[in-house]
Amino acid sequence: MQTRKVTPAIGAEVEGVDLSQPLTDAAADGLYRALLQHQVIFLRGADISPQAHLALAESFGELDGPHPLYPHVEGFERIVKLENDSGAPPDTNCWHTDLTFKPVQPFASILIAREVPEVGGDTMWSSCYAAYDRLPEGMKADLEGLEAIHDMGDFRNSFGHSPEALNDGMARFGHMIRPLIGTHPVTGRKFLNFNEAFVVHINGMGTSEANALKVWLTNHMNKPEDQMRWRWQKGDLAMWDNRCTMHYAVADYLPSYRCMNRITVVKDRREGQRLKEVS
């Protein structure tokens, strides 16, 4: 297996892995270290069947359950399709976090493209490690201890039409109270938990106040420094470490058509193993 940075901040492209076959124990923990180390990995033309999809993302860990909003791949309950044109348009198309306000964050995502625009379409992702580590030591020391709420954020968008659709997702989606400054339970690395999605309020502080510092954060993060950008081609499969990344989908292929398979792993088997390659 061969990895090749992306950029030297995030991102790596990997080679010499055939997914079409059963991976053996060694190439699954090549893969699971090269993510680790590269915070979202990349293999080009994988273009493998749903039933090897779905046993790669088994290797890693425990599967999220079928999406509440999503459709799913016939057959296969736990691959979300994603699928978007003029007539069903993207609705997350801002930088987050997934699912940051469900008390399991997901450890991570396995993508794959099925269908891609001509032009556009592209993923973004950026590190939080590397927005924690540019922050100044005193900000560091001042954030250090807070914690944000999150909540559906820009899923309202979904349930908007009544106060009754409103109310009933937000009892569904609920809220979950993190740290704004994270340790990677794996890596030991610490990266700044946030994201302007989902984080809806700063614990403790006055809405003025809480507004002024999601603003501050939101620009901080948003440094192409810190970021990476795939242009997919059919067949490419993409897996990212959930908990020290964001990404966001970029909606500028319409009316074109773009469609993707993803499988979330909520938990990571691997998890508790203190890895010297990427500690």
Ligand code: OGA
Contents of the next structure:
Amino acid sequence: MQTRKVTPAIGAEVEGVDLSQPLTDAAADGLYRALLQHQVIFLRGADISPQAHLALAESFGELDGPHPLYPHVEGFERIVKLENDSGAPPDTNCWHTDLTFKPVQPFASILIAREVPEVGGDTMWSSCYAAYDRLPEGMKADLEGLEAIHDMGDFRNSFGHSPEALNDGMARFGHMIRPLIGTHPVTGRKFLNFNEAFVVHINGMGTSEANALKVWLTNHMNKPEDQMRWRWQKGDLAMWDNRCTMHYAVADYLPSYRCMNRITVVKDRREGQRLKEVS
Ligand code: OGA
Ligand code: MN
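Coords for the form predicted together with the named molecule, given the form predicted on its own:
Okay, now the whole complex, with that chain kicking things off.
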């Protein structure tokens, strides 16, 4: 297995792993270590079947249940089918970490490109480790101990047709409180645990003070130095560590069609291990 970095801060392309064959334990461990080290890994043209996609995801841990809003691949209720064109414009073109408002934030997602536009439809990822490392020392000290309140953010749009629907949606998805400075459970590295999509307030602050800090953090976390951009080809596979990254699906390809398959791994099977050498 070889890895080639995409940028110094984040991302690596992995070669020499055949995902169409059952994965050996050594290969699964190798992919996991590459993921933990580079935060997002890519297998160009892997083009694996839904069965192999599922087997790969299961080798990393427990899977998320069927998605409450999105459709799934026929016969595979755990594979979300993300399908967009002008009739269904994408809604993931904002910097976000998946589902941070849930009590258990998913560990990882595995995305496969099934149909890509001729040009556009790239996905970007950013490193929340790098964003933490770049904080001025005084700011690190100020943020330590603060907590952010997360909720479903602009998913509200799906419930905005009536106050009853909105209240039901809020009751269903709820809130989560997370430290603003996170510590990765496996690498032990600190990261900036903030994403503009789902953080609605900073616990204990007044609204205008919280808003000012949110804008500061949003700007701080929007630096190309922390980011990478993947230009998809049909069949490419990406896997990201959803605990220490954000991503942004660039919505520049309409009216063309784009179709991705995604499986979310909720729990990291190897979380008890401490991989010091990748931290
Ligand atoms: C996601 C997502 C990225 C993409 O699957 O969580 O944001 O490029 N999608 O489709
Ligand atoms: Mn997402």
